[in-house]
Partner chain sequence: MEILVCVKRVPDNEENEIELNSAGNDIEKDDLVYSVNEWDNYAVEEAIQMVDNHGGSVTVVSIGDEESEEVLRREMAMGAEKGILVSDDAFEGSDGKGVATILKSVVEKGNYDLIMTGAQADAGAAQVGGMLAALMDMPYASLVNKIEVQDKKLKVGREIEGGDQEMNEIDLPCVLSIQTGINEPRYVGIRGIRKVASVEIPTMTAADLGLGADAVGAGAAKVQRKDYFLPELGEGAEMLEGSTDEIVDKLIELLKAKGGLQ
Amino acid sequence: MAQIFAYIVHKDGVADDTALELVVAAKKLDASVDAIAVVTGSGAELDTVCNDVAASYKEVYKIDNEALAYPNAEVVRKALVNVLPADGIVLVPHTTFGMDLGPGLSIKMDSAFVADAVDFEGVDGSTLKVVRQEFGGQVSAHMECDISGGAVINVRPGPFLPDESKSAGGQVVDKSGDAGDLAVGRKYLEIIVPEAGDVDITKSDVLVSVGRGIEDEENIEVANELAEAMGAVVSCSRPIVDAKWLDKSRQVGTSGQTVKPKVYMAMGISGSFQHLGGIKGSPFIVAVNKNPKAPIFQVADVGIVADILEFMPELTEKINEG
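May I see the structure of the chain on its own, in the form predicted on its own?
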């Protein structure tokens, strides 16, 4: 198989959790090949990330350029096309940024593209067997992809458990000189930080998160009571924010907040990849949903098929009794 590359997302000098997940995804593709990490950026923070990632990858490509200081997908595409071999297999996290980067990168490299891969079932010659999910995770789609000319694969965060051994002892190779001219039409202007909400869910160790299963705004109080009993904070999925039942600051997901709790209570949440993309680290996930086929059960440590409006008051009562 051709070389496998893992594009590393990072912020403020810290590599995203997906960096450790892509190590495992690459091994699932081909256990005999050591993936090469690719880190783009600028300055001292880039060096910090590269040195950290080298603990998990035997080789790390560093691409340092002022134009890469902000993760502009158009700029990153130009750099990767100039640095990576055309027949390489490039793994990109299926995040908001990854969805911007991946498709265009495959076009520039004239290679195959797969979005939102959740598993790999092996390679037969030049054919890669990939598993994706359709209809909000209700159906697993088994697909075949011709990788003879390379491929860009967006890998969903979560399905591959991170390799936290950090035993690779890799080396950092500076590829900045190969990046070429990175002038593009799209320019970074500024970051607009949203106003802080009444609660910072990113700081909580325990979250009671509610979704469509809460059914009505007045039932939010049931979740508040459970959260109070557990010493937790109430968060939610996007439909609750869209209905204006809770503030945007309480939304977990790719279009909301990224959280790293120790315990995550998913109450009446189906478990779309957009929601799960906002849950980082390895929290203990308890999922309660009336639908036994809800995708959330695939990632939950404990899954309970029940009506949350019956389950939450009972759990609150038991906790208060204890």
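Here we have the form predicted on its own; I need the corresponding form predicted together with the partner chain.
Lone chain follows.
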């Protein structure tokens, strides 16, 4: 069996949660192999991360270079191609960084690529069985991946519960000398943080959150009325922000806000992992959706199959009656 590598995402000297999830993912992929962590970066911050990660991985490859100070995926890709063996299996978190890195890396390593893996179901010869989801999580699929020439696999954050034991007692191996030429045609400039919006949805205990099921801009009013009756704040999924019906500051999800309410009312939201990724602290989730098979019903506490445009006004009215 080939070596397994886990790419460690980190920021400000702290490894991302996915670092501990990839240990578990690698074990599920092949229990007989100890995954090797790969950490790229620069300077003292990088050493801090490497030492921290060595508690969870037996071996940690450190790749130190000024060009890697910011994780520009184009630069990281070049370093990995030079450092890692061509037949290795490389696990990368399926985040905005992983989407930037993984596909191109697989081409340059001439290996197979699987995106957004949520589970592994074993290796048979040189065939790895991978589970992923399609159509916004409405159905799952078994993928067969030929790993004989290596593989790059983007692993979804979340499904593999982190191994917090920190008992690996691993060692850091400096691979910086192998990084090679890191010149690329893309230069990182800066991060621009979005302006704060009119409301702070992260402060509200109760959120009435609307998704594409709201159908029309005018119908947002129906959600406003329910929120008012409940003493809640209106939040939403990404398509509502894309359509400019609500401000970006109201978007819940990985590319929006992370919220921790007590109660989350998902109204006409299908339940994509990027949306759910913004909901933390296990709130009581109520889902109303006209599709009885909507994935949101798998994570909600209470589900109602209904048209939100009919259901929300009924609920508002009853609440207002007292």
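Positions refer to the first chain, counted from 1. Fair warning: this is a prediction, and the values are worked out from it, not measured in the lab. Basically, rigid core = biggest C-alpha set you can superpose within 1.5 Å across the two forms.
**Student:** For Arg156, is the CA shift between the two forms at least 2 Å following rigid-core superposition?
**Tutor:** For Arg156, whose C-alpha is compared between the two forms after core superposition, the shift is less than 2 Å.
**Student:** Can a Cα shift of no less than 2 Å be assigned to Gln257 between the two forms, given superposition on the rigid core?
**Tutor:** It does, since the Gln257 C-alpha is displaced 2 Å or more between the two forms after the core fit.
**Student:** Rigid core aligned, does the Cα position of Leu22 differ by 2 Å or more between the two forms?
**Tutor:** Not so; Leu22 is displaced by less than 2 Å.
**Student:** Once the core is aligned, what is the C-alpha displacement of Ile296 between the two forms? Give it in Å to one decimal.
**Tutor:** So the C-alpha of this residue moves 4.5 Å.
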